[in-house]
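This document opens with one chain alone, in structure tokens, the form predicted on its own.
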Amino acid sequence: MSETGRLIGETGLVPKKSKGQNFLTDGATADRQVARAGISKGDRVLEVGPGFGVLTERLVRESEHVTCIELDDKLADYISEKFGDAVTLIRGDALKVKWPEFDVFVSNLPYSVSTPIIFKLLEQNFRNAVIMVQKEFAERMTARPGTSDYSRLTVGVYYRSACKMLETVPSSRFNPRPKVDSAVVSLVSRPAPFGVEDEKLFFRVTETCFTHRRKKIGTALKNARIIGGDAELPYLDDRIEVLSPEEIAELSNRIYGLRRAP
């Protein structure tokens, strides 16, 4: 049995779906992630739902800042029990919690809400992350235009971060064992590689298109009065799939220049 099973067994807890709960068993791929977040002691290392403790473990060796979000009642006792005060241990919701300010950012993402942890990292200052999700979601976040798989998602990251997927790890690794597998990816925070005069406007912008990424943009802009019947610019008769990033800023830049024409 992993270490993984008999604390299973030993706390009663039973992992939950709703939220999840897919917990690693394998102590080499958790030793990969944190050697990869290159973290130094003075460091202030924030962990999303820290499960058993996996990562906690060896992320209070390499620094003495550790904070962990943890929902899950029984798991955060069993967190607290264990570690004490060398972690500071924040019971909630990460969605609604404050994050207190980190320099790095290791976690194994709940499956059901890596989305939105996602799109509220990005929001954070925090100089890298070392993540473990979906691999399918991992291909999301590291997609090209064009493919499938860009996405809003894709476009928040690549504005936000340095975006690279390190390893696949098998879904064997896990209790209980997830249909697919998962991927690592690292986040190394930099300023946006282009320009945008509003930011708002901007992920305005490829938020309504990708919802409605079948339809022209021209159609998808004007449907959500974001631009008018007569308005002219780049890349109305396009979907949004086939424009980069830097194209979409482009757009939107355009759009923001005829709201503040005269």
The other form holds:
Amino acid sequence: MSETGRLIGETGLVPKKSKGQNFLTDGATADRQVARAGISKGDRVLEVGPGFGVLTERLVRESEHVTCIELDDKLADYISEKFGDAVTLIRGDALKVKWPEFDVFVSNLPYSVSTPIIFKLLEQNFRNAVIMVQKEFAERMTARPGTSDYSRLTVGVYYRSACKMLETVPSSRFNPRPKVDSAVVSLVSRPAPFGVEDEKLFFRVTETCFTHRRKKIGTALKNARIIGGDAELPYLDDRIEVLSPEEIAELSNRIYGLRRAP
Ligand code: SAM
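Got the form predicted on its own; could you also share the form predicted in complex with S-adenosylmethionine (SAM)?
Everything in the complex follows now, all chains and molecules, and the chain you saw is the first one.
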């Protein structure tokens, strides 16, 4: 029996899809993930969902300031017993609890909540992140404008970071085996490479247009009452998926300008 199979048996855990409980069984993949995170001893590291600690045991070798957030009681008990004071454990839902300050984020994300966790991550101050997600999700994070994978997620990620897919990880490297393959992505935080006058408006324009991605931008924005019927703006006859993040920023800056005009 594999190590993970043994741990599942020993702890009495019944892995749940709703909690994204697919455990990485391949140590070499975990080694590469942690190496790519470039952690220094003084770095504060945050891991969401340590599970049986395949990443955690590598993280505590690199840093003395590792915090883990684990939702599942059995797994939290396991982590607490195995790592003791080497890890600060927060028991709870990573979407609900306040995150501590951190420099580096390393996580094999529970796929059920990947989107809200990434958006929460993007609101924090951090240096870089190495994250395992479903392969399709990684493709959406790194998509080019004009493709069907290009989405609100792509724009949000690009706004805050330089994002790169590092490797794909076959489903056979997890227990229980998920239906789809995974991928490891790296995010390096940086200021947006374009100016945004009003961040809230930029994200509202982005979200509204991607929610109605088949509609013309003008129609989507008018229906949402973000612009009036007679607004003169660029891109209104286009669909959002052809606009680069820079062009979406240009549009939202022009809307901002119209609103401030006397
Ligand atoms: N890091 C381990 C590994 O690589 O094998 C486990 C990764 S597994 C994909 C996801 C982990 O996140 C599980 O331990 C699960 O219990 C935990 N989890 C699921 N939803 C969570 C949430 N909302 N907040 C915190 N942890 C969560």
